[in-house]
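Next up: just one chain, as structure tokens, the form predicted alone.
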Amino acid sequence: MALELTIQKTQNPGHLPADESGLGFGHVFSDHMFTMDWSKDRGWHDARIIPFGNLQIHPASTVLHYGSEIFEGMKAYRNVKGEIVLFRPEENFKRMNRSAVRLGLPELPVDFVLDALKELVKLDADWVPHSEGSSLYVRPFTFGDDEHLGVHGVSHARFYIILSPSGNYYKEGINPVNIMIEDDDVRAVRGGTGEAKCGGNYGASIRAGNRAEEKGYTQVLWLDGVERKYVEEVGSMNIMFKINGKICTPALNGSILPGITRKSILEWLRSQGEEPEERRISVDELIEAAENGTLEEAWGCGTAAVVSPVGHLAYQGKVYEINKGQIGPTVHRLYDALTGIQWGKQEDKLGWIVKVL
């Protein structure tokens, strides 16, 4: 049976803040919301745009005991011609369907929750702030709620849409972080769920985050969890390094998790004609190269920062500086060549903007 969408508009509508510099991240919430559900004999039904609010759900659902989530993150901008358009959302629902594999939940038909998405995004199209840097975060996910115990395969689940007008990431120029290389936890194992976006990776990582933001660090750089030798990913972000002239990044290998952003960045290098390298890259590797000098940049990149350079690295009580603490070229180009897209001030060559409205 096709889906059909139903929509409910709210009858106490809010308004964005006035002053969009102090919206933030993750804090406000526009007035409707995407939802619809999935059973084992029915499938995807109910697809639905409804007020905004709170869930309710049974205590023993299957999400609060076991795990049973994935999500997903993207932006919606307001660009330069005043047209709302989204950043390659295909390939964020695709990488979700890939995530409900891994844990067992069921996938979404990509064309039909675009589609929603659009018209969730067109009916609070006033919530896209106005501001230089600022967007419309875009918040997918799916849990299980199956309302008893045990462990055992989702008969019943959710998927939502949310949406939050986020502010400029860089409020105040983009700086460059220190990072610390963690050796002694691991974020994820090959085999293990680490290439899929769920909840469970992100909460394994917080004590590792936690240690190093009390030594003065943004975010953690991790080790695979086997052989603690080889770099993966940053915090929230995957990472990239220009040693020796040659941009390079951590090979995907099943406990990486594929971004979005990662992807764009390597397939603008290619149209370019330049050969970014995906790569074992060992600890040692980076460590000899950032004291021997050609350890040119680093930076992390994803969704909410698009990238984020590295100024300082510190590995085993030693602290590394990279390109003297500054903003390297290849950031700079990087940053305008993918928000240029973004913000419609580039051509889109690509192919990688949605319009909505």
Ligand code: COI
The other form holds:
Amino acid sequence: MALELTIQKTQNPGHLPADESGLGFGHVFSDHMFTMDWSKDRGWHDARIIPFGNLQIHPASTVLHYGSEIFEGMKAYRNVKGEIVLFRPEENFKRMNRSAVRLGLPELPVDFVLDALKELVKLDADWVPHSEGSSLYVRPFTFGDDEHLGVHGVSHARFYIILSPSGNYYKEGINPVNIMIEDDDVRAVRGGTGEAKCGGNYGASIRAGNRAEEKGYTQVLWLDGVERKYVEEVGSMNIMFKINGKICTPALNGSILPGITRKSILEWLRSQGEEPEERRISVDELIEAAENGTLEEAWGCGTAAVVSPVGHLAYQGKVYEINKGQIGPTVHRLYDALTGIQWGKQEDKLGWIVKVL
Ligand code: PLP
Ligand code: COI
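After the form predicted alone, can we look at the form predicted in complex with 2-OXO-4-methylpentanoic acid (COI)?
Next comes the full complex, and the chain you just saw is listed first.
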């Protein structure tokens, strides 16, 4: 049967805090959420927008024991023309379907969930922040919900979309973050779940993240899980460098999350006639470049983090300063290009913007 969307509006509407500067990331939630259920017999069904609220879940639910969970992250922006827009949302749902395949969870009907997301954002349009740099963070997630303890493929799952008006992900904002290269724990290996966006990857990253934070670093830079020799990505963003005048980023190798911001930056640079490199980058090459002054800039990129310069890199007890700990010209240029398109300040030449309202 074709999916139909029903809408139940909240009786207790809240509102966006008047002072948007205190939003932080992922603390405040809008009035409504979207959900639908899946079963092996019926497929996706009961698609509905309902008031935001707690979930009821069976204590034996698969997700609570075996981590059957995948998620996405994207943003709705209030642009300078007063429109509300999404940035490449189909890319997120397509990636979510690749994650679903890896985790044995059901794939989404992309066109339907994109329409449902637009309806949800329209309904909660007042929750899209107004201040520059803030946006409505969109968090879709699917989890397995079989109510027994056997480890099997799931036959029941649920999908939700929740919305969170948010400001900067890092307290540093667009100012440089300090990153520690992790050479003990690893995040992912080829054949594992590294290129899927699943909760388990993040759960396993917490210990290293805590250790870095205790030493005053914002996040860790992961190395490959086999040789611990090649740079992969940061806790919640992909990584890019400018070495000796050339922009480069680790090639997707099966254990790195294929970021949509990463892809967009590479596509934008190529549209400008530039030739960024996707290749293996060893930590030795990076440290040598930091030592001999050819590591001109480093930055992370991701939906939550946008473009985030790296001011200092720590590795094996030594700290390397990059671009005097300042925001560099490439980071400025990429930040302006990306946010220019997202906030409607620049023409969307590459067709990335989807208008909601
Ligand atoms: N790498 C990791 C581990 C992430 O959590 C994220 C954020 O989603 C990214 C990279 C960047 O991906 P995207 O640009 O699609 O947000
Ligand atoms: C995002 O950038 O959307 C993320 O999902 C990063 C993080 C908060 C896990």
